[in-house]
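One chain is shown next in structure tokens, namely the form predicted alone.
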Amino acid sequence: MAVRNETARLFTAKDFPSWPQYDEREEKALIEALEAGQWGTLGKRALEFADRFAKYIGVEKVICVNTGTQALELLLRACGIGRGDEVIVPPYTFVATVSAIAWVGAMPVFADVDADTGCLDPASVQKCITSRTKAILAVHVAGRPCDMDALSAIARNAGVYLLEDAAHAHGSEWKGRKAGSLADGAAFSFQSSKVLTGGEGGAVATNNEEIWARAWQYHNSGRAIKGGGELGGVVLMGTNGRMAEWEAAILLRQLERLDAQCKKRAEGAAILEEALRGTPGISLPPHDRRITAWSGFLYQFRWNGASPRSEFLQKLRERGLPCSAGYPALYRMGMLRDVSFERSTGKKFTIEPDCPNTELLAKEAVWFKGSALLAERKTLHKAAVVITEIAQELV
């Protein structure tokens, strides 16, 4: 009964950390660049961060763009894909992914997530292969690596490009190697909800020269990496994608920040977990030892009670609990339908996915906000048992 009386309690909004979280470090930074004069186009601290990115996660080369759609595209575009092409992609991920193939002029064809983690079903993505495949888009959703050793086999078998959207992964592991070095290429964002974030911002990662010089010419208005003058050299089709200084020169700060961030989520979700594991209505993702660190972007379990998810979640935020729904299934959105999809790829969007586990996770799925993860451990089993006396009551 004491328990129940403690946990009855509302936790308000001091209970959990804001996000982002910066001090003076940002401050101090955010003065230089304003005072050094050079606010944008290829500044010093743009380049400095690439440097710096591209060395924490194990790339030779790193290009900061404006946004993760932006970075997406490019490296769509990087790779040669547009009008005719397909590429293979989850249902379950953020509209940027998708929209990103479209504008391209590619068709996005989908494949099945795993009920358990979100991420691409390798036997799913297999069955999706056609002539017309040109890459594999691979999500790590909540920051959990997808199984890339069966995707890379998947793409080498097929001939095509495997790509990572890492914008939940900033730090995450597969098998000691950080996301957006495991794959042809990888976009990252750097929204203000990201664990690693300039408040908007994005990158292309590679280990491929032919991809990463066709991305930067494509960033850079079209304009050679090497030239003898204003637009010398080779001129593409290009856009302004580069990146401002002030947000690289508060992603130099918030880098020094982000393992350490990262192991406190973890943690905290371990707390959650532990509390939670066995608890009637709630399955918790599994363990894979292949996964040898996590951003903690989010944390997400599934609701199956007999209960609808939404009174849970109602009944979770009444207590003040920072969760969520999580992702609808994209093919049942407009954009799909709306008339700048087939003027972007010069086809109607037809096709009927089979996608059952992603229509359980548009239904089950339940996120513990990422950054109520480093709250106080205190905090955290608090709200662990608040969580397993509604899912008692409801399930």
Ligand SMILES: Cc1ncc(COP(=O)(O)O)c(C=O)c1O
Contents of the next structure:
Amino acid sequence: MAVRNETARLFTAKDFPSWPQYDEREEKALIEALEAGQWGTLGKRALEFADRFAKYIGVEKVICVNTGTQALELLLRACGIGRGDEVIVPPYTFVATVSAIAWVGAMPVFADVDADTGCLDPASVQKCITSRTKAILAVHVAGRPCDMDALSAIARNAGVYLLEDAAHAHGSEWKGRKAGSLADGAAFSFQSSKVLTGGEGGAVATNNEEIWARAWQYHNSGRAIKGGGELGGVVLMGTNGRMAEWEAAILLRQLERLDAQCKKRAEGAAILEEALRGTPGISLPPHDRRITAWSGFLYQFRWNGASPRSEFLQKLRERGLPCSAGYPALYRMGMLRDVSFERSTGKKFTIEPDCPNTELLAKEAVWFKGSALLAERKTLHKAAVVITEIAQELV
Ligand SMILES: Cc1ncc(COP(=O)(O)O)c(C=O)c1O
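Moving on from the form predicted alone, kindly provide the form predicted together with the ligand as a structure.
Time for the whole complex; same chain goes first.
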């Protein structure tokens, strides 16, 4: 393919499918929700989606909520986590994974990640365990499940909860079991960039009856699960996290598309991977046979050629490729030094984390947008050639 020395835009927005995707099925579902008359308050669709999603990921209980951020907060609260407690978390994630911990009053403790995957490094997690640790919060970055065997063993030995932030991992599997069913509890996001989306929305998933019961009460303004009358039945200090019927109506339809889309994104990533493997300056994530399905939320690799990543990315974007930088190292964020953090946790954030792999990823990670993996195969073959040629030019 003759693309060498080509500086013009080689791809247009039309080459890569827009996201989210919908058709008349979503339109019909929205009209039905509108005409049903009950637009919120534990409506039929939110309950039905909770049930269907629980079956899909293989857990006993799912609670639909407003956002992934709220799902994390509710999950942590439902585990009884608050002031004085520590939660081990990666610094290579979206800000909400960390802010949720501080929001419930606990202290985030940063363990390093694996440089090839961005997922929690079990050896680093082990070093962070103290008598104050109450949970390990694992993030399946880019939809790639963390090493749940190693993390489960650490959590079990330490007697702490293992929780999943599965915001990237709808449909991903670890040894045949779905992300969200691999620990004591999980939080999902259905925000609009996610592979399963209702525009906004989130869910708490668990097999633990006690966690479920507390999360349920917290999300329903503190009401008891059954009976008690309106105010007499308020048994704890909750919030209103209930999902609107619009979101659930869309999510029910989107769930029907999820498996086929995950498969197509995985096939798309395989095209990129085959062409990019061995390209100088590019480090690809390794294969792990324990990962039996992948959501395809985004495809992450590292650029470690001589030219800076910003130049590599600029050239990719000039050609029209939907690529961006990965996460920054979260412990640098102003949020941790702001008075809001101290008010919530009762402490200043003073720890200097030692996370060399996070630093590396913050400098080198490149993300290829997940929805772009749904493009036509010939487009992805061409994208792989263009990425390889830019790498050869800049290495
Ligand atoms: C890893 C991760 N956790 C949590 C969240 C928060 O989800 P939401 O945006 O629905 O609050 C996101 C959303 O981007 C995320 O990527």
